[in-house]
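In structure tokens, the next block holds one chain alone, the form predicted alone.
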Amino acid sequence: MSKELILQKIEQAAKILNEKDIDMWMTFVRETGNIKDPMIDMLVGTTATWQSAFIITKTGDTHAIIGSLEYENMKAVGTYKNIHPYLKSIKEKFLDVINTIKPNKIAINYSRNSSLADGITYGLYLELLDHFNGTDYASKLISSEEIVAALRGRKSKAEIDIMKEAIVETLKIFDEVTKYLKPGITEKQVAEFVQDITEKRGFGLAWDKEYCPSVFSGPNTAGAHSGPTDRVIEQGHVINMDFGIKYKGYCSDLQRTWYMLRPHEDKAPAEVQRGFDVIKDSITRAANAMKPGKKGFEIDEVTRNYIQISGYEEFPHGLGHQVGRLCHDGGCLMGPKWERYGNLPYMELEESNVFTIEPRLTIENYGIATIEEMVAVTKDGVEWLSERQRDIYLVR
């Protein structure tokens, strides 16, 4: 992430601290080459070896308390105004800095709900408590999850512009897949074709190579989070691909659906077309309901209910997640009120959040119909970031 974008995010973080009445936010880390805090790229722009504290205050002041051998590197990175190197122990310098801030609330990098805010290990947390011995700061610690959710979720114009570029490049690769598909090739061959194009064009993959892309052909597929198999694509199959790239540090995440025509067919069978249309219409309904202040589960219910009323089983996952520097980014999830999602479906959509909308349904004897689009939340609705799939792609 560029220095300019990091400084923008630090400035944004200070505004969020004021909004939430939190005095300081501290990311406490060590050996980030081994265990990387999810926020360090966005907040710091370099690694840390020894115990280190990166502090942002609601006044906009920033402090980096680091091992002495990393002082020159931190100066060169240029993301923190005040750099405090230490030699033998962080504790004295650490407490001196915090005593100058005199915080009543200290947000740190732990969370029970968000992996993006849960970078501190239990052992390092115990070390932090030891440093606070003799003070009352331990009683002032709170989770940073609300700050992280807002900071990662509220995309700047520069961030959204990069993601738009990523989406355009991703859709070009989907177009190549449409030309490549034919009966007799396997799901794995499609995935290898996509990965080869991605590498040649200099892009990264938005998630693990083992299942990016995921390719599903025909009935009884392996499942939404499984990799491609040796299954042969046949005429009469509905085919789906889930794929995204990493571009300039940001991700895309899209899905498209094809139908492999039988020799006597010039269009998809009625039941295939109906399943596709229900998915397409459910996405429209979700997008029409999205606006700042809506809770994630409220949007999920719109689509989930419509699909069930249309005669299909409910889909076994959330409707849509946020996307950014990671494929699953931000806080609020447009998902059902299931225990596995914690508090994320109860959080509110915010302006400039970027979400996927990705319902699915099973078309009996044919396969899975699903489309995944990407939208940005605006002050009164959404902006479509991806050009929508409005018709099922037909392949001979």
Second form
2 protein chains.
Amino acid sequence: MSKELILQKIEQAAKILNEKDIDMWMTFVRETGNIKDPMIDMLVGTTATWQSAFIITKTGDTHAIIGSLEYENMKAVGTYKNIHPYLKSIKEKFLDVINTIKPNKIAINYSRNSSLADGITYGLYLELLDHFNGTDYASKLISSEEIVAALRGRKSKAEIDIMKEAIVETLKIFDEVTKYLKPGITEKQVAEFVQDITEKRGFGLAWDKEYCPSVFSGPNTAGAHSGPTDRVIEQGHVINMDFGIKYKGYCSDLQRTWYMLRPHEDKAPAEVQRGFDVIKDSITRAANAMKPGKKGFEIDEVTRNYIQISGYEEFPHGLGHQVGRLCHDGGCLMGPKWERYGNLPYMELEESNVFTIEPRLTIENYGIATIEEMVAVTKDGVEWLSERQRDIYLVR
Amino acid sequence: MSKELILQKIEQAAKILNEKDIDMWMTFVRETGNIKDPMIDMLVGTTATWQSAFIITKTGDTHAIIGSLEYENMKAVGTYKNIHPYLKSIKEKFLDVINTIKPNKIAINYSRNSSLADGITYGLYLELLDHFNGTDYASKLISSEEIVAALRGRKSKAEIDIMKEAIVETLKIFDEVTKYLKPGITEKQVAEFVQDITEKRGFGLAWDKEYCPSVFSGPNTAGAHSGPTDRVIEQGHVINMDFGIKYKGYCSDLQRTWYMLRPHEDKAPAEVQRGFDVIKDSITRAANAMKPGKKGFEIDEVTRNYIQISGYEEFPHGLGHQVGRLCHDGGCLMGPKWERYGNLPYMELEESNVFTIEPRLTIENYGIATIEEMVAVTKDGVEWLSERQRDIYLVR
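Okay, that's the form predicted alone, but what's the structure of the form predicted in complex with a further copy of the same chain?
Following is the full complex, with the preceding chain placed first.
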């Protein structure tokens, strides 16, 4: 991220600290070249080798306590007002800085629920507690998850504009896949075709190359999060693709569904059409239910129930996640109350959150119908960021 | 890493578990797309979204307990013999697997000292403890740092051969810098020249682009770990560069020193020559002291003392770190007993460890003299992996 964007995010963070009445937020890290706290790019803009603390206070003040060898670099990066280099041990300067802040609460980079707010490793946490020996700071520690959820989740207009561009570019690539699809090619060939175009246009992939895109074809296809296989695409298959790009630092994440006509067909069979329509309608229902203050699981339920009532099995994942600089971003998740999702489904939608809506159902003997759209939460509803898929794409 | 290399490493891990009498080693992770455990590439070879446990036992058995959506992908990757997918919560299958192992000790991915063995985040650790509720497994948890240090530190012949190639390619680039250097160019220009060549040859950078290479020129230059600046290189400057490439997955990390002659000079001034010679000799002394069983700080002391006795200030960092797939790799560090290095300087050198040796000293009015060589620890000494810098490089 550019220095300007980081300084904007730090300013936004200070406002969130005021809103939540937290005096200071500290991101405590080491050897970010080996394991990188997910917030470092947004909050710091450079690496750290030895134990380092990046502190933002409610008053908007910032402190970087870092190894002395990195002092010049930190000055050049220019994102922190006060830089405190140390040589042998961080402890003394670190406590000096905190003593001047006299914090009521210290939010740190840990969270049981949100991986984005959970950057401090357990061994490093024990080190931190040691530094706090003889003080009462350990008792003031709280999770930064609410701060991170707000900071990453509340997108600026500029951020949403970039994501709209990313979506337009992504949907162009989906259109090219529509032209490329023909009987006899494999899922892997489709994926290579898509990755080639993406690279040529200078875009990144929104997630791991192994399954970006995922391509699913026909009955007996693999589940979501699987990579494309050598399975051959045939007439009578429902085909879908899950794909996103990284564009100017932001991700898109979309899915579309195709049907490959058999010789005698000029439209999809009734059961395929019905599956597609149920998915499309379930997305409309989710979007109609979305507004600030709703809890994530409430929206998931709307869609999950509708799909089951329509006679299909429930989908084995959440309805939609937030998107931003990372593909799985923000806090609140529109997902079911399953233990694996922690408290994320219990969090509330906020204005300017960007969500995917991505239900899925199985059409027996044909394949999987999925559509994934992207929306931004507005004051009283949603704005569609992606031009919706209204009809199943027919290919021969 | 390829499937074959991962399976080799898993086999090596099982041997290390036997050597240390530890029944099982578990790497517990989630959302590796947001924060990636440093061992995942070497031990698993794919990503994980929900809470996931990758278990290696003393008997060489392997278990992956993962979210059901990633079952197909994990099968395709093929690095784990037993795959246990779960839908709503990991707990039940997870405990089932551990119950069958009946471990005496459970090494997990946490360490106070080694960032490479410290991949479990604090929030996730609390989740793990919750899963262990009602069992006595929490009391069996130990750090995996010794296992990780051995597994990453003990290089195979194949690994060392790749690193030798990486070093040869890196030293070629240093030679090209010798031809490129002239008065009036800036540190940044040198860095761009080096990054251009690296990219053209299809190599990666061994560490963060901001300071790979670092280029330091003249008196009043920045400290190590600083990026190159707009400082202009002039006659009478000592210049040095810290640079490494990533080659077939392995890193090099080397430094060389130049002197830019003034019009009337055909060799370096006596004080520059002396500084260079002290650095060179201090490296010889370190290498002569290195052998299996020596502790990291003992080697650091040899060099640190020699440099101080020679009348220079001690260097503000460790003498040498291990190198491998990451630039800062392995466990044992040849560094001073400073708190910031934790227990790493107290660990012992082992056969087949690959270390840098990189002392530094300031030559007043001229700049910084540094040389960084790479060596492999042998049964009773070291093998030089890099062709040593014997003379200061003179440029005009």
